[in-house]
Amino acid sequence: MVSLAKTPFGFFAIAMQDQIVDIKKLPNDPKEVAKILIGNDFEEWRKGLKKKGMDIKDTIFDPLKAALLLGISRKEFLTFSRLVEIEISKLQIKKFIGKDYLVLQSVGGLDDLNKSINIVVNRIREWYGMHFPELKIEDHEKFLKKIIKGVDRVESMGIDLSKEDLQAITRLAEMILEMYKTKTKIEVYLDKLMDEVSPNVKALTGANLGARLIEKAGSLRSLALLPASTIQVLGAEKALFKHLQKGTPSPKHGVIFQNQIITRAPVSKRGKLARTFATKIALSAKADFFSPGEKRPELVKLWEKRVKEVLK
């Protein structure tokens, strides 16, 4: 009967009286060597040994013995080992960070931008209109735009602001206004990132809620493992602590409410449809997570199917 042993120095088959009659070993760099233990080459290993012919216990052997057994000090064993689970565990959590965090960071990226503008543009909305009050604009860009083009302003009135001042809130539009294009740079990025990282979920939902919803479960992972009835109740969170300690109505939806076609549907009709979208969503998040870069059309065909049922 033959053990062995996995160490940082080497494998090692082991045979009665500590005899070693097989050995492969490693190189002496700790960022190779976990390479190499968290990969496949000891299973490798083992299955050419008994290849071999030879009988292999289910025990494994102590590794520090075994390095003993190969003249290798207990310091020397131990001040190598440390660096190798050093480096195992940088591996470990760059594996565990994967791309879907990216998701989660521009998500958060967009909200703050978002916030950004719109404490500013409300700034400025109230600072011009100190000396335009007339002047009704509601979209934010347009209204940026026509201040630092200029206006005239005719029996307005709002009070005279000299060139300095104007030039001063002129700047912070302008500033905006590159925000602005920031945020649609980003928005493509987020694009293109969740065609990588989601492209089922994408599909479904589009870039923007499919993110949206990554965020709110913490990661494609936690998504993935979601029941379809969180799903549905994702950014709703604060609705359903209400439900459960006051006993108001349950949150039919969170944040998948954005869906326009759940959105535009009648209020009996949203509860149906906020279920069904859910549940493609938990398909589509577990073919994402579990079988990367495999698509499946089908389930956007069965939620377009399940729409047509729902509202006719």
Contents of the next structure:
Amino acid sequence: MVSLAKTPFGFFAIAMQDQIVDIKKLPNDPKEVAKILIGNDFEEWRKGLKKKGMDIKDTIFDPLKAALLLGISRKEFLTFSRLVEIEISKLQIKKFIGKDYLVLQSVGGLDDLNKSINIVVNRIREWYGMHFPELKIEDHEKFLKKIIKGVDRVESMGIDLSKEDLQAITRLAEMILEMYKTKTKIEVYLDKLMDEVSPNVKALTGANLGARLIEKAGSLRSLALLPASTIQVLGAEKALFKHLQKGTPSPKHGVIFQNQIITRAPVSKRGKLARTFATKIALSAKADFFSPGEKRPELVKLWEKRVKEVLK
Amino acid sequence: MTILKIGREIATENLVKGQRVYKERLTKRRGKEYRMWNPKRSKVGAALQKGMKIPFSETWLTLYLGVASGTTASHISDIIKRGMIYGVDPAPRVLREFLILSETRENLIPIFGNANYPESYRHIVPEVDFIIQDVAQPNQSQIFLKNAKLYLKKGGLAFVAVKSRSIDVTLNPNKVFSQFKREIETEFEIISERKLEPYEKDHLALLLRKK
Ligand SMILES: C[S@@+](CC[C@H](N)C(=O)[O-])C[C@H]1O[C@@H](n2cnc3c(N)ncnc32)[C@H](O)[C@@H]1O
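Alright, leaving the form predicted alone aside, put up the form predicted together with the partner chain.
Following is the full complex, with the preceding chain placed first.
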């Protein structure tokens, strides 16, 4: 049986606690070592040993003890490992910081898709309407699928179109269906992204609304710093502007009114619910920004409890 | 000694002259510079303030789970001088701050990692003399036991901050605390414990020794 050690100085195979039976030394440059340690060189090396028929233990050997076997001093070990791990952390942090910006771009991308879909579908409806004005299917996707499949056009007031004429329309329809698929894929991606970027807000609002709030605020940081009263009207900027300019009633409806519980509540209770909801969102955003990784399920529970009280 | 009582407060001798890590006050005593240790910002500070005694040594290798931006770690760094602190945290923003601090102190190592997966930092962390855990997670005891098993030497010490609200908000904190103790007591001896009021609400600090 041999134990393996993965250290900043090299990979070791050690038999009987102190016999180095195989070794792959690493370079002296901390930056290079960092890249090797986060890559899969160690795994490759281990596989190589296995192929040679070595009987390898699952647990990884203490890296300092391994280094001592090679004649490296404790002081050297500590000094060098520190430089290496600083490089590793730099590489990894770089990958993670600013992921809320990806949320912003995804939300923007979805908006663009929706706008484009709407423009083109309206065109298709008008175009196809020349041919078959009686076809009434409100749902865009169903409508497009239907015209691609082709319809029996009996007793229509529309004009006849050749195969070629129709093909021009259905090509466009096919592209839009493709865009719907893309939209779904981005939504799935955004859902996962929100787990990473803002899990507590997501637990409370769902991925779409949570992402929308981050987009409206400009970043997770700004959302975390906004007071609940502003979160409540995020997305109602136009109405807010009018209110400030012309003294119209202050807006109570920001994007948080997309929440189903609030939408379905009696009108008289919506304001109260929106206020509570905004408070919990503010707390969740703070948790996600200031102590990332910390789960706060009690915020959802408190919100649910409050909903019951208000709707009673 | 590097920990000093100044009136009712405590302070550590600054390892990096002139450096302030979290806007703490600096003060001179007998020609040496000290950093005041704010018990409201640090659970180890709070426990010491409440009379817990930790027999630190200047060569201790320390694994710190949930190091955050390094507020507490900076004082431990003052104390253990020639030792090393392996600070683990999965939150990129706070770990970045700890990384910047680590570049100024030769006994700090930032590890961007998750204490739920102790093997993931085995390439760098050797057997240690001391573990500090302050992760505020529901599965705190599990996280602690896994790490202690892999890294803490026999007879080694551990400081654990138990936050009852992170484990179960609905339970009485005392219940959560005794449950935590039961979960670790086969492997650990409890040397001392302190509630952290008035500095922290519903927190218990434990000093443990690995059997
Ligand atoms: C209360 S703060 C720690 C404050 C720090 N100990 C101090 O006194 O300066 C809790 C930290 O635990 C971290 N944390 C949460 N889950 C963790 C895990 N699984 N592994 C390591 N750290 C974790 C959080 O990212 C957060 O930075």
